[in-house]
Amino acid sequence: MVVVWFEQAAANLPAGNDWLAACEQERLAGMRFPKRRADWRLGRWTAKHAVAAYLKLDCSPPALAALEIRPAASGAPQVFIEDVPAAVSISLSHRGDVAACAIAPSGAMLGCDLELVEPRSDAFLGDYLTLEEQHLVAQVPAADRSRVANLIWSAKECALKALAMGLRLDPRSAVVTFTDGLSGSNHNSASPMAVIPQPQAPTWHPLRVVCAARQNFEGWWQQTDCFLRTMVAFPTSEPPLIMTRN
(Lines of atoms letter the chains of each structure in order from A and count residues from 1; the text may use other names and numbers.)
(Lines give C-alpha, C1' and ligand atoms only; values in the text may rest on other atoms or scores of the structure.)
Protein backbone atom coordinates (compact mmCIF):
# COMPACT_ATOMS: atom_id res chain seq x y z
CA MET A 1 0.00 0.00 0.00
CA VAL A 2 1.17 3.52 -0.81
CA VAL A 3 0.85 6.27 1.79
CA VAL A 4 1.46 9.89 0.85
CA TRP A 5 2.63 12.57 3.30
CA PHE A 6 1.71 16.21 2.68
CA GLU A 7 2.65 19.29 4.74
CA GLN A 8 1.71 22.94 4.76
CA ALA A 9 2.92 25.85 6.92
CA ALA A 10 0.81 28.61 8.43
CA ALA A 11 2.46 31.01 5.98
CA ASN A 12 0.64 29.18 3.15
CA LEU A 13 -2.81 30.00 4.55
CA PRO A 14 -4.93 32.61 2.74
CA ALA A 15 -6.57 35.38 4.75
CA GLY A 16 -10.10 34.52 3.64
CA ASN A 17 -12.24 31.44 4.25
CA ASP A 18 -13.94 31.03 0.86
CA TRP A 19 -12.18 27.65 0.49
CA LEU A 20 -14.15 26.26 3.46
CA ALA A 21 -17.57 24.63 3.08
CA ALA A 22 -20.48 26.52 4.65
CA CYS A 23 -20.73 24.12 7.60
CA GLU A 24 -16.95 24.34 8.10
CA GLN A 25 -17.18 28.12 8.22
CA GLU A 26 -19.92 27.80 10.85
CA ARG A 27 -17.79 25.47 12.91
CA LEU A 28 -14.83 27.84 12.67
CA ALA A 29 -16.98 30.78 13.77
CA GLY A 30 -17.94 28.86 16.91
CA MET A 31 -14.34 28.43 18.07
CA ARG A 32 -13.52 30.86 20.87
CA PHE A 33 -9.75 30.66 21.09
CA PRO A 34 -7.48 32.11 18.36
CA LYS A 35 -4.92 29.27 18.57
CA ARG A 36 -7.63 26.64 18.19
CA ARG A 37 -9.01 28.53 15.17
CA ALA A 38 -5.56 28.85 13.61
CA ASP A 39 -4.67 25.18 14.12
CA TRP A 40 -8.04 24.03 12.78
CA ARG A 41 -7.81 26.22 9.66
CA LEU A 42 -4.27 25.01 8.94
CA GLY A 43 -5.31 21.39 9.37
CA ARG A 44 -8.26 21.76 7.00
CA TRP A 45 -6.18 23.66 4.44
CA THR A 46 -3.51 20.96 4.52
CA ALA A 47 -5.99 18.08 4.30
CA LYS A 48 -7.91 19.61 1.41
CA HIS A 49 -4.75 20.27 -0.59
CA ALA A 50 -3.49 16.76 0.18
CA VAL A 51 -6.72 15.18 -1.07
CA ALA A 52 -6.81 17.43 -4.14
CA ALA A 53 -3.22 16.53 -5.04
CA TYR A 54 -3.75 12.81 -4.32
CA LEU A 55 -6.92 12.62 -6.43
CA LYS A 56 -5.60 15.10 -9.03
CA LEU A 57 -8.43 17.55 -8.40
CA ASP A 58 -8.67 21.29 -8.89
CA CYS A 59 -7.56 23.28 -5.84
CA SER A 60 -9.33 26.55 -6.57
CA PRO A 61 -11.32 27.98 -3.62
CA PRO A 62 -14.71 26.75 -4.96
CA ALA A 63 -13.30 23.25 -5.55
CA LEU A 64 -11.77 23.14 -2.07
CA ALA A 65 -15.06 24.34 -0.57
CA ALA A 66 -16.79 21.33 -2.19
CA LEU A 67 -14.23 19.07 -0.52
CA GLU A 68 -15.26 18.77 3.13
CA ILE A 69 -13.39 17.22 6.05
CA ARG A 70 -15.94 15.94 8.57
CA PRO A 71 -15.33 14.33 11.95
CA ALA A 72 -16.67 10.79 12.33
CA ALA A 73 -18.40 9.80 15.57
CA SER A 74 -14.96 8.76 16.85
CA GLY A 75 -13.53 12.15 15.94
CA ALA A 76 -11.42 10.74 13.09
CA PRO A 77 -11.42 12.90 9.92
CA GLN A 78 -13.47 11.75 6.93
CA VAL A 79 -13.40 13.23 3.43
CA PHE A 80 -16.52 14.10 1.45
CA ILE A 81 -16.64 15.62 -2.03
CA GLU A 82 -19.99 17.27 -2.75
CA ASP A 83 -21.51 15.22 0.11
CA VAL A 84 -20.20 11.91 -1.30
CA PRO A 85 -17.58 9.96 0.72
CA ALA A 86 -14.21 10.10 -1.06
CA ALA A 87 -12.21 6.92 -1.67
CA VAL A 88 -9.40 7.92 0.69
CA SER A 89 -8.36 7.54 4.31
CA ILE A 90 -6.57 10.44 5.99
CA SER A 91 -4.88 11.28 9.27
CA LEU A 92 -4.00 14.77 10.45
CA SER A 93 -1.44 16.28 12.79
CA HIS A 94 -0.08 19.74 13.52
CA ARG A 95 2.78 21.08 15.57
CA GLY A 96 3.88 24.67 15.82
CA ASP A 97 3.04 26.41 12.56
CA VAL A 98 3.11 23.25 10.43
CA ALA A 99 0.36 20.72 9.68
CA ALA A 100 0.69 17.25 8.14
CA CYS A 101 -1.78 14.98 6.39
CA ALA A 102 -1.14 11.32 5.60
CA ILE A 103 -3.39 9.89 2.91
CA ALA A 104 -4.01 6.30 1.75
CA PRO A 105 -6.69 4.33 -0.13
CA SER A 106 -10.14 4.05 1.41
CA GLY A 107 -10.45 1.43 4.13
CA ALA A 108 -6.88 1.72 5.37
CA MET A 109 -6.25 2.17 9.08
CA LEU A 110 -3.92 5.14 9.20
CA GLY A 111 -2.32 7.39 11.78
CA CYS A 112 0.26 10.14 11.44
CA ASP A 113 1.97 12.48 13.86
CA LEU A 114 4.20 15.52 13.60
CA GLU A 115 6.20 16.12 16.77
CA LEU A 116 8.91 18.46 18.01
CA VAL A 117 11.96 17.08 19.76
CA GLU A 118 11.52 18.60 23.21
CA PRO A 119 12.15 17.54 26.82
CA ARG A 120 9.62 15.20 28.46
CA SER A 121 9.27 14.95 32.23
CA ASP A 122 9.56 11.75 34.22
CA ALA A 123 5.87 12.15 35.06
CA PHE A 124 5.02 12.22 31.35
CA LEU A 125 7.07 9.10 30.70
CA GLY A 126 5.40 7.31 33.60
CA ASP A 127 1.92 8.22 32.37
CA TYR A 128 2.38 7.27 28.73
CA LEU A 129 5.31 4.86 28.31
CA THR A 130 5.57 1.26 29.47
CA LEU A 131 8.31 0.29 31.91
CA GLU A 132 10.25 -1.31 29.06
CA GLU A 133 9.99 1.88 26.98
CA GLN A 134 11.05 3.99 29.97
CA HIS A 135 14.06 1.70 30.38
CA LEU A 136 14.96 2.22 26.73
CA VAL A 137 14.83 6.01 27.13
CA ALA A 138 17.00 5.78 30.26
CA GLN A 139 19.62 3.67 28.45
CA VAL A 140 20.34 6.06 25.60
CA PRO A 141 22.84 8.93 25.94
CA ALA A 142 21.38 11.94 27.75
CA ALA A 143 21.63 14.12 24.63
CA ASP A 144 19.37 11.72 22.74
CA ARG A 145 16.70 11.01 25.34
CA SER A 146 14.31 13.73 24.19
CA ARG A 147 14.39 12.39 20.65
CA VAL A 148 13.75 8.80 21.70
CA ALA A 149 11.04 9.71 24.22
CA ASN A 150 9.18 11.85 21.67
CA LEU A 151 9.60 9.21 19.00
CA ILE A 152 8.00 6.53 21.18
CA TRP A 153 5.17 8.88 22.16
CA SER A 154 4.64 9.91 18.54
CA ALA A 155 4.37 6.29 17.38
CA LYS A 156 1.78 5.62 20.09
CA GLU A 157 -0.26 8.64 18.98
CA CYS A 158 -0.23 7.30 15.43
CA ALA A 159 -1.55 3.91 16.55
CA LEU A 160 -4.29 5.45 18.70
CA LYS A 161 -5.37 7.57 15.72
CA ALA A 162 -5.34 4.54 13.40
CA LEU A 163 -7.57 2.72 15.91
CA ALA A 164 -9.84 5.82 16.01
CA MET A 165 -9.53 5.74 19.80
CA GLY A 166 -7.25 8.62 20.73
CA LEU A 167 -6.56 8.91 24.45
CA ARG A 168 -9.72 6.98 25.25
CA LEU A 169 -7.27 4.05 25.07
CA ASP A 170 -4.40 3.88 27.56
CA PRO A 171 -1.22 4.69 25.57
CA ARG A 172 0.65 2.10 27.66
CA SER A 173 -1.42 -0.59 25.95
CA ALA A 174 0.45 0.25 22.73
CA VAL A 175 4.06 -0.96 22.81
CA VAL A 176 6.56 0.54 20.37
CA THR A 177 9.56 -1.34 18.99
CA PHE A 178 12.12 -0.37 16.38
CA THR A 179 14.25 -2.13 13.81
CA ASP A 180 17.45 -0.87 12.26
CA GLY A 181 16.18 -1.48 8.74
CA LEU A 182 19.04 -3.97 8.13
CA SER A 183 19.20 -6.74 10.69
CA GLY A 184 15.57 -6.64 11.83
CA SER A 185 16.70 -6.64 15.47
CA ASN A 186 14.25 -5.14 17.92
CA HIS A 187 14.91 -2.90 20.87
CA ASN A 188 15.46 -5.83 23.20
CA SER A 189 19.00 -5.86 21.85
CA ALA A 190 21.77 -5.20 24.36
CA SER A 191 22.61 -1.92 22.59
CA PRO A 192 19.48 0.24 22.22
CA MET A 193 21.09 2.91 20.06
CA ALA A 194 22.24 0.26 17.61
CA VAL A 195 18.60 -0.32 16.74
CA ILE A 196 17.31 3.27 16.81
CA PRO A 197 19.26 4.87 13.96
CA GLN A 198 20.48 8.43 14.15
CA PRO A 199 18.32 10.56 11.83
CA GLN A 200 19.61 10.79 8.28
CA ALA A 201 16.98 12.79 6.40
CA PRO A 202 15.19 12.04 4.22
CA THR A 203 15.45 8.36 5.19
CA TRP A 204 12.38 6.69 6.66
CA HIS A 205 13.13 4.15 9.40
CA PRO A 206 10.79 1.25 10.30
CA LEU A 207 8.90 0.79 13.54
CA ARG A 208 6.19 -1.46 14.95
CA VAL A 209 3.37 -0.79 17.42
CA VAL A 210 1.80 -3.78 19.18
CA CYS A 211 -1.62 -2.93 20.61
CA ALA A 212 -2.98 -5.23 23.33
CA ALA A 213 -5.91 -7.30 22.02
CA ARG A 214 -6.19 -4.97 19.02
CA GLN A 215 -4.74 -4.42 15.55
CA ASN A 216 -0.94 -4.22 15.42
CA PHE A 217 0.75 -1.76 13.07
CA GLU A 218 3.91 -1.45 11.04
CA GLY A 219 5.08 2.10 10.44
CA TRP A 220 7.84 4.55 9.66
CA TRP A 221 9.59 7.52 11.20
CA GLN A 222 11.81 10.29 9.94
CA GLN A 223 13.54 13.32 11.46
CA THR A 224 14.40 16.58 9.74
CA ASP A 225 15.64 19.56 11.74
CA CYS A 226 13.66 19.55 15.00
CA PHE A 227 10.61 17.69 13.63
CA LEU A 228 9.81 13.99 13.94
CA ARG A 229 7.43 12.58 11.33
CA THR A 230 5.78 9.29 12.28
CA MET A 231 3.07 7.14 10.69
CA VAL A 232 1.54 3.68 11.00
CA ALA A 233 -0.85 1.87 8.70
CA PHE A 234 -2.74 -1.33 8.12
CA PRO A 235 -2.37 -2.89 5.60
CA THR A 236 1.39 -2.46 5.79
CA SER A 237 2.75 0.36 3.64
CA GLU A 238 5.95 1.25 1.92
CA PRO A 239 7.80 4.30 3.29
CA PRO A 240 5.57 7.36 2.79
CA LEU A 241 5.94 9.45 -0.32
CA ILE A 242 6.50 13.14 0.40
CA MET A 243 4.18 15.18 -1.80
CA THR A 244 4.26 18.94 -2.35
CA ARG A 245 1.90 21.23 -4.17
CA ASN A 246 2.22 24.99 -4.65
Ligand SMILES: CC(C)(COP(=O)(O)OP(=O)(O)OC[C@H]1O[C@@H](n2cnc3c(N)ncnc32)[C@H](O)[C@@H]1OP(=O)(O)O)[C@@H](O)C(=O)NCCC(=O)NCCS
Contents of the next structure:
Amino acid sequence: MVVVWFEQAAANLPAGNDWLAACEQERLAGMRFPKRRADWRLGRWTAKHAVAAYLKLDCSPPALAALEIRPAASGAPQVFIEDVPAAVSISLSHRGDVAACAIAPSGAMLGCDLELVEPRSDAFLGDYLTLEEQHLVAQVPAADRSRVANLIWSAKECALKALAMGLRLDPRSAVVTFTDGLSGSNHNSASPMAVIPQPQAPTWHPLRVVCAARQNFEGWWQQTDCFLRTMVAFPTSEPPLIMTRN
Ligand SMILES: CC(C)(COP(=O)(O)OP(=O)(O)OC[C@H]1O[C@@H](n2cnc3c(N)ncnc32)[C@H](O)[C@@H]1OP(=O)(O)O)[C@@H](O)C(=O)NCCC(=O)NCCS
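After the form predicted alone, can we look at the form predicted together with the named molecule?
Let us now look at the entire complex, which starts with that chain.
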Protein backbone atom coordinates (compact mmCIF):
# COMPACT_ATOMS: atom_id res chain seq x y z
CA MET A 1 0.00 0.00 0.00
CA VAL A 2 1.20 3.51 -0.79
CA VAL A 3 1.02 6.09 1.98
CA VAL A 4 1.66 9.74 1.27
CA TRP A 5 2.95 12.17 3.90
CA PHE A 6 2.09 15.85 3.56
CA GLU A 7 3.23 18.66 5.87
CA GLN A 8 2.47 22.32 6.22
CA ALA A 9 3.83 25.03 8.52
CA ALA A 10 1.85 27.84 10.12
CA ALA A 11 3.61 30.23 7.73
CA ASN A 12 1.71 28.55 4.83
CA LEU A 13 -1.69 29.47 6.29
CA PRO A 14 -3.70 32.28 4.75
CA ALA A 15 -5.21 34.88 7.10
CA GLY A 16 -8.81 34.25 5.98
CA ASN A 17 -11.05 31.22 6.48
CA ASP A 18 -12.87 31.04 3.14
CA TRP A 19 -11.25 27.64 2.51
CA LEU A 20 -13.19 26.16 5.47
CA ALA A 21 -16.73 24.78 5.04
CA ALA A 22 -19.46 26.76 6.83
CA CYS A 23 -19.77 24.17 9.61
CA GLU A 24 -15.97 24.11 10.01
CA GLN A 25 -15.97 27.89 10.37
CA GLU A 26 -18.64 27.51 13.07
CA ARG A 27 -16.59 24.87 14.84
CA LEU A 28 -13.50 27.07 14.73
CA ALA A 29 -15.46 30.02 16.15
CA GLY A 30 -16.54 27.82 19.08
CA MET A 31 -12.97 26.95 20.11
CA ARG A 32 -12.01 28.86 23.22
CA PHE A 33 -8.28 28.36 23.35
CA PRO A 34 -6.06 30.13 20.80
CA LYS A 35 -3.56 27.26 20.68
CA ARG A 36 -6.28 24.71 19.94
CA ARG A 37 -7.75 27.03 17.30
CA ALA A 38 -4.34 27.48 15.66
CA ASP A 39 -3.55 23.74 15.75
CA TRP A 40 -6.96 22.76 14.43
CA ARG A 41 -6.86 25.34 11.63
CA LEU A 42 -3.37 24.28 10.52
CA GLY A 43 -4.43 20.61 10.68
CA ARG A 44 -7.49 21.26 8.50
CA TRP A 45 -5.42 23.27 6.01
CA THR A 46 -2.84 20.50 5.81
CA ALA A 47 -5.40 17.70 5.50
CA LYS A 48 -7.39 19.48 2.78
CA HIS A 49 -4.26 20.15 0.74
CA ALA A 50 -3.11 16.56 1.24
CA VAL A 51 -6.44 15.20 -0.01
CA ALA A 52 -6.55 17.65 -2.93
CA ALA A 53 -3.03 16.72 -4.00
CA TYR A 54 -3.63 12.97 -3.52
CA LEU A 55 -6.89 12.99 -5.49
CA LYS A 56 -5.57 15.59 -7.95
CA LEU A 57 -8.33 18.06 -7.10
CA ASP A 58 -8.43 21.80 -7.42
CA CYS A 59 -7.17 23.58 -4.31
CA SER A 60 -8.82 26.96 -4.75
CA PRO A 61 -10.54 28.19 -1.55
CA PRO A 62 -14.06 27.17 -2.73
CA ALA A 63 -12.79 23.69 -3.72
CA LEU A 64 -11.08 23.29 -0.34
CA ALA A 65 -14.28 24.45 1.41
CA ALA A 66 -16.20 21.66 -0.36
CA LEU A 67 -13.72 19.18 1.06
CA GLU A 68 -14.54 18.69 4.71
CA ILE A 69 -12.54 16.94 7.44
CA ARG A 70 -15.08 15.74 10.00
CA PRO A 71 -14.24 14.08 13.30
CA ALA A 72 -15.82 10.67 13.84
CA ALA A 73 -17.25 10.04 17.31
CA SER A 74 -13.80 8.70 18.26
CA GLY A 75 -12.11 11.95 17.17
CA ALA A 76 -10.52 10.28 14.12
CA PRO A 77 -10.61 12.51 11.04
CA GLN A 78 -12.81 11.52 8.09
CA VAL A 79 -12.90 13.15 4.67
CA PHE A 80 -16.09 14.20 2.88
CA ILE A 81 -16.30 15.87 -0.51
CA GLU A 82 -19.62 17.62 -1.16
CA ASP A 83 -21.01 15.64 1.81
CA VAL A 84 -19.98 12.28 0.30
CA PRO A 85 -17.30 10.15 2.05
CA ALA A 86 -14.07 10.33 0.03
CA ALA A 87 -12.13 7.19 -0.91
CA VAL A 88 -9.22 7.97 1.40
CA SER A 89 -8.06 7.31 4.96
CA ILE A 90 -6.17 10.08 6.70
CA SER A 91 -4.40 10.65 9.98
CA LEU A 92 -3.41 14.01 11.41
CA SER A 93 -0.89 15.40 13.87
CA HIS A 94 0.14 18.89 14.91
CA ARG A 95 3.29 19.83 16.79
CA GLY A 96 4.67 23.29 17.24
CA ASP A 97 4.03 25.28 14.08
CA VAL A 98 3.80 22.22 11.84
CA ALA A 99 0.99 19.83 10.95
CA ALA A 100 1.26 16.51 9.13
CA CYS A 101 -1.33 14.45 7.30
CA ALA A 102 -0.75 10.85 6.22
CA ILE A 103 -3.07 9.65 3.50
CA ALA A 104 -3.86 6.21 2.09
CA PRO A 105 -6.67 4.44 0.23
CA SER A 106 -9.97 4.15 2.12
CA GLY A 107 -10.23 1.17 4.43
CA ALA A 108 -6.61 1.43 5.51
CA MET A 109 -5.87 1.69 9.23
CA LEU A 110 -3.50 4.62 9.46
CA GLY A 111 -1.83 6.64 12.19
CA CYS A 112 0.74 9.41 11.95
CA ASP A 113 2.47 11.53 14.53
CA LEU A 114 4.90 14.43 14.81
CA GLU A 115 6.98 14.81 17.95
CA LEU A 116 9.81 17.04 19.06
CA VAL A 117 12.83 15.50 20.70
CA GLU A 118 12.29 16.91 24.17
CA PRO A 119 12.98 15.68 27.70
CA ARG A 120 10.48 13.19 29.12
CA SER A 121 10.23 12.68 32.87
CA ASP A 122 10.63 9.34 34.61
CA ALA A 123 6.97 9.66 35.60
CA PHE A 124 6.01 9.96 31.92
CA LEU A 125 8.11 6.94 31.00
CA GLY A 126 6.61 4.93 33.87
CA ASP A 127 3.04 5.88 32.95
CA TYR A 128 3.22 5.30 29.21
CA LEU A 129 6.08 2.93 28.37
CA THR A 130 6.26 -0.79 29.11
CA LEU A 131 9.12 -2.09 31.25
CA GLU A 132 10.87 -3.38 28.10
CA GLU A 133 10.56 0.03 26.46
CA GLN A 134 11.82 1.76 29.61
CA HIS A 135 14.75 -0.64 29.55
CA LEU A 136 15.51 0.30 25.94
CA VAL A 137 15.51 3.99 26.87
CA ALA A 138 17.80 3.31 29.83
CA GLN A 139 20.19 1.30 27.60
CA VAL A 140 21.01 4.07 25.13
CA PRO A 141 23.60 6.78 25.87
CA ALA A 142 22.17 9.54 28.08
CA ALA A 143 22.37 12.07 25.24
CA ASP A 144 20.07 9.92 23.12
CA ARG A 145 17.42 9.06 25.71
CA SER A 146 15.01 11.87 24.88
CA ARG A 147 15.05 10.93 21.22
CA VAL A 148 14.37 7.27 21.90
CA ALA A 149 11.68 8.04 24.50
CA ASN A 150 9.86 10.39 22.12
CA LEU A 151 10.19 7.98 19.26
CA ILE A 152 8.62 5.15 21.26
CA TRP A 153 5.84 7.46 22.44
CA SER A 154 5.24 8.71 18.91
CA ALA A 155 4.95 5.18 17.49
CA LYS A 156 2.44 4.30 20.22
CA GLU A 157 0.36 7.35 19.40
CA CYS A 158 0.34 6.29 15.75
CA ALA A 159 -0.99 2.85 16.67
CA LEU A 160 -3.63 4.32 19.00
CA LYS A 161 -4.74 6.59 16.16
CA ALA A 162 -4.75 3.77 13.61
CA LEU A 163 -7.01 1.83 15.99
CA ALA A 164 -9.20 4.98 16.22
CA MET A 165 -8.92 4.75 20.02
CA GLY A 166 -6.43 7.42 21.04
CA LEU A 167 -5.78 7.59 24.76
CA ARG A 168 -8.91 5.63 25.53
CA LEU A 169 -6.49 2.69 25.27
CA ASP A 170 -3.63 2.25 27.72
CA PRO A 171 -0.50 3.22 25.73
CA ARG A 172 1.30 0.35 27.47
CA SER A 173 -0.93 -2.05 25.54
CA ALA A 174 0.97 -1.02 22.38
CA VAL A 175 4.57 -2.26 22.41
CA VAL A 176 7.08 -0.68 20.05
CA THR A 177 10.14 -2.33 18.51
CA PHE A 178 12.57 -1.05 15.91
CA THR A 179 13.16 -3.59 13.24
CA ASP A 180 16.31 -2.19 11.61
CA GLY A 181 18.15 -1.66 14.86
CA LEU A 182 19.59 -5.11 14.28
CA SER A 183 22.45 -4.11 11.98
CA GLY A 184 24.29 -1.53 14.12
CA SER A 185 27.47 -2.14 16.11
CA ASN A 186 25.39 -2.28 19.30
CA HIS A 187 23.29 -5.04 17.84
CA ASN A 188 22.19 -7.69 20.28
CA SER A 189 20.28 -10.25 18.31
CA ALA A 190 19.00 -11.91 21.48
CA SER A 191 17.10 -8.78 22.43
CA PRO A 192 13.73 -7.91 20.89
CA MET A 193 14.63 -4.29 21.67
CA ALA A 194 17.58 -3.53 19.45
CA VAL A 195 19.48 -0.27 19.74
CA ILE A 196 18.12 2.30 17.34
CA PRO A 197 20.52 3.57 14.68
CA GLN A 198 21.31 7.28 14.55
CA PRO A 199 19.58 8.85 11.62
CA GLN A 200 21.80 10.49 9.00
CA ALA A 201 19.74 11.60 6.03
CA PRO A 202 16.02 11.74 6.80
CA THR A 203 15.44 8.27 5.45
CA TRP A 204 12.56 6.20 6.77
CA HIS A 205 13.39 3.43 9.25
CA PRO A 206 11.02 0.54 9.95
CA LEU A 207 9.25 -0.07 13.25
CA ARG A 208 6.61 -2.43 14.59
CA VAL A 209 3.86 -1.92 17.15
CA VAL A 210 2.32 -5.00 18.76
CA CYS A 211 -1.08 -4.17 20.25
CA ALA A 212 -2.53 -6.50 22.90
CA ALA A 213 -5.49 -8.42 21.44
CA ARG A 214 -5.77 -5.96 18.55
CA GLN A 215 -4.30 -5.30 15.13
CA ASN A 216 -0.50 -5.13 15.08
CA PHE A 217 1.17 -2.57 12.84
CA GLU A 218 4.29 -2.11 10.78
CA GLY A 219 5.38 1.47 10.28
CA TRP A 220 8.15 3.93 9.62
CA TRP A 221 9.95 6.76 11.35
CA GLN A 222 12.41 9.45 10.35
CA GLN A 223 14.10 12.41 12.00
CA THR A 224 14.97 15.88 10.72
CA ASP A 225 16.83 17.94 13.31
CA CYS A 226 14.68 17.72 16.44
CA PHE A 227 11.54 16.64 14.60
CA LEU A 228 10.39 13.03 14.56
CA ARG A 229 7.91 11.80 11.97
CA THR A 230 6.26 8.46 12.64
CA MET A 231 3.51 6.45 10.97
CA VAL A 232 1.93 3.01 11.06
CA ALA A 233 -0.48 1.37 8.64
CA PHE A 234 -2.44 -1.78 7.99
CA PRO A 235 -2.13 -3.17 5.35
CA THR A 236 1.60 -2.56 5.58
CA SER A 237 3.06 0.21 3.46
CA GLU A 238 6.26 1.10 1.71
CA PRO A 239 8.11 4.05 3.28
CA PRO A 240 5.77 7.04 2.93
CA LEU A 241 6.13 9.26 -0.11
CA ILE A 242 6.64 12.85 0.93
CA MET A 243 4.40 15.10 -1.14
CA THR A 244 4.73 18.85 -1.26
CA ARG A 245 2.50 21.63 -2.52
CA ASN A 246 3.24 22.98 -5.99
C1 LIG B 1 -5.36 10.80 19.44
C2 LIG B 1 -4.56 11.47 20.56
C3 LIG B 1 -3.74 10.42 21.29
C4 LIG B 1 -3.62 12.49 19.87
O5 LIG B 1 -3.19 13.45 20.73
P6 LIG B 1 -2.00 14.53 20.52
O7 LIG B 1 -0.67 13.90 20.48
O8 LIG B 1 -2.23 15.53 21.57
O9 LIG B 1 -2.28 15.24 19.17
P10 LIG B 1 -1.81 15.09 17.65
O11 LIG B 1 -1.69 16.49 17.17
O12 LIG B 1 -0.69 14.18 17.39
O13 LIG B 1 -3.11 14.42 17.00
C14 LIG B 1 -4.32 15.06 17.08
C15 LIG B 1 -5.21 14.54 15.99
O16 LIG B 1 -5.44 13.15 16.18
C17 LIG B 1 -6.68 12.84 15.57
N18 LIG B 1 -7.44 12.02 16.51
C19 LIG B 1 -8.05 12.40 17.64
N20 LIG B 1 -8.66 11.33 18.20
C21 LIG B 1 -8.40 10.27 17.40
C22 LIG B 1 -8.76 8.92 17.45
N23 LIG B 1 -9.51 8.41 18.42
N24 LIG B 1 -8.32 8.12 16.46
C25 LIG B 1 -7.56 8.59 15.45
N26 LIG B 1 -7.19 9.89 15.35
C27 LIG B 1 -7.61 10.71 16.32
C28 LIG B 1 -7.40 14.15 15.27
O29 LIG B 1 -7.35 14.38 13.87
C30 LIG B 1 -6.58 15.16 16.03
O31 LIG B 1 -6.53 16.43 15.42
P32 LIG B 1 -7.84 17.34 15.32
O33 LIG B 1 -8.58 17.18 16.59
O34 LIG B 1 -7.30 18.70 15.09
O35 LIG B 1 -8.60 16.80 14.13
C36 LIG B 1 -5.48 12.17 21.56
O37 LIG B 1 -6.03 13.32 20.99
C38 LIG B 1 -6.66 11.30 21.98
O39 LIG B 1 -6.48 10.29 22.60
N40 LIG B 1 -7.88 11.66 21.62
C41 LIG B 1 -9.09 10.82 21.75
C42 LIG B 1 -9.54 10.51 23.17
C43 LIG B 1 -9.74 11.72 23.97
O44 LIG B 1 -10.25 12.72 23.53
N45 LIG B 1 -9.34 11.58 25.21
C46 LIG B 1 -9.29 12.66 26.09
C47 LIG B 1 -8.00 12.59 26.83
S48 LIG B 1 -7.85 11.04 27.65
